[in-house]
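Single chain ahead, by itself, as structure tokens, in the form predicted on its own.
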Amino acid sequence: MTDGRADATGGTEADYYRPETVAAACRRLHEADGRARVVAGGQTLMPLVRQGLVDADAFVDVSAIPELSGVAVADDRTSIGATTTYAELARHDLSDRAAALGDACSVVADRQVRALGTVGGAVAHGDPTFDLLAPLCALAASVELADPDGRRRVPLGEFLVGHLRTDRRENELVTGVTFDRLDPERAGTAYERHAAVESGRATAGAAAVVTLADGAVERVRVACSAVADTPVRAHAVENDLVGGPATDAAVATASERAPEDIDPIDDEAGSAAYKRRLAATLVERSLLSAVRRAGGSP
């Protein structure tokens, strides 16, 4: 079904559509022409609507198209709907297989927030505080997109390309994010983060993926959040650890590398050099629970 009325987003007069279809989603965006904003649980959107610091002609509510929600699990790969919110995707079997993703989903905001944001809009809204892209760039995903003319994958890492902006065209719709399946024997990962009092957001975040073999480490990403203009992979990091012992002290030590690859600011939350010391602190933290998830013991 497709639906038109005013009014129905937090008070403002644009039209409002609610497609029952990806096609007749990304038809509506094409023919808005840059002017409709694509909305599903509205946690981040519509704050910014009444605040004003977004405006549009049109909103496309895409939470009633099938196709966009829940968590699919293959023989070698994960995908994640779009309009899946946090609190199932901390309820799905997957936040214990990759347990970094319940671990972001549990610290998100408030309950309202978890039962009604989505993992679509943190991808789509690029904010390099949000919780959930960290993990996700650990995972090595990719984002899911779809327009008139057909569907395309980006790495994460390529689609956020500044704070608050995205490789996402005008017509575009974000559908979801895939990775590949981890190996339950073997991998294990997690997220840490330190979160203002005040606002809930957070002042740093890191999350790990490790994979083990033989007490060493076979292959480990790690990616911190709100410490640059997107979430960044600490590789200096992850080149430190990479075929050694998935011990404390090499974690440790390889976690003091951490600020390498970071560009944290000075803000109300804190100074850079706070949050480049918070952040090596994350970094090992999330390596020795990661580690630990992955059947070591560091």
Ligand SMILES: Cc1cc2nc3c(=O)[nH]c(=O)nc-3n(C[C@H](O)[C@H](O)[C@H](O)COP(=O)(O)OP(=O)(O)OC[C@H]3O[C@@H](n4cnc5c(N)ncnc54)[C@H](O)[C@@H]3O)c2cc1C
Contents of the next structure:
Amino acid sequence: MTDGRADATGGTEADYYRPETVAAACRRLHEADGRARVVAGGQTLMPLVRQGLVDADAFVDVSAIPELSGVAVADDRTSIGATTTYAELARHDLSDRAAALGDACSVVADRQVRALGTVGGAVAHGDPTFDLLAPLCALAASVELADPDGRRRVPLGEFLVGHLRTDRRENELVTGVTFDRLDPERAGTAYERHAAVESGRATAGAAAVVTLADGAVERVRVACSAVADTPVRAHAVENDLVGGPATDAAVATASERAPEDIDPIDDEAGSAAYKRRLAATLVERSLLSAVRRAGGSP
Ligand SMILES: Cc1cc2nc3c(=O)[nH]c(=O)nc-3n(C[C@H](O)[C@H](O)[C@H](O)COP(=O)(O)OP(=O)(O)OC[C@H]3O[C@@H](n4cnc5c(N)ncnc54)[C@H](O)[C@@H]3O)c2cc1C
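Mind pulling up the form predicted in complex with this ligand next to the form predicted on its own we just looked at?
Below is the whole assembly, all chains and molecules, this chain first.
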């Protein structure tokens, strides 16, 4: 029994389901045996379907599943449901406390994409230019998944395995992302990006999460977007900074090492050489902002 028929495929009809529980959605995906597509905001999927680049016998719309929606902040962990939209996340208090998320949500495309596009859709599509992925990577987020056999949690860095490729199994649903709570007194986060055209995809982006102790960098994670097949950690920058002073000069010196961990390509957005330079600049800006938000001096 379907909830309707959709002809988004440009003439070829497909079954359309709008389940209200995770279990029912997983069952639909399982029954379709790889021929069903999950639809959340539809901002990426539907244009691909209309262009004939994605083919499906059925669509499982997850937007009516209450369990997948919203943000839950507990003492030690924060969880964001898969169907939480960019606009909802930007409005939530969490986007002040983990400001890199708010920074990212506010630069995604335009109001329509922010109103409809979801956290789960961004994670499941695995496009390294998507703005939310670098902040989630810097926050050491994990992806939560469900299928008819149960649930699992995978670190985002392991989930994103390549360009538009993830560790998600055919019948799995992304149910949300989760990450450890930051110390509000000592931690700061930020995301900076540059796009060749206003409201366009990022040419490069950088997210930083910094925890300070007595003016020194106790912990730091930096992740870059759009400069490799997946969002990548800037390990050389992190190693340079950790344990040292959180000063402008230290940040500037460490940021010069950003190109060591990235692998950009020449494309219409810019040359690989330009993106390496840009990434170093964006890493420096995101670090300075994160240190300031953590209560440090830069
Ligand atoms: C004009 C335009 C401009 C854009 N500009 C930007 C930008 O500047 N920055 C940026 O970051 N992004 C940008 N985007 C992309 C946007 O972020 C994504 O379209 C959005 O995040 C995807 O979310 P969605 O809910 O619309 O996913 P959908 O389009 O519904 O789905 C995307 C993919 O994920 C799968 N999927 C969705 N939800 C789940 C789930 N819960 N479990 C398993 N699989 C799932 C779908 O099957 C599909 O393969 C832009 C998009 C458009 C159309």
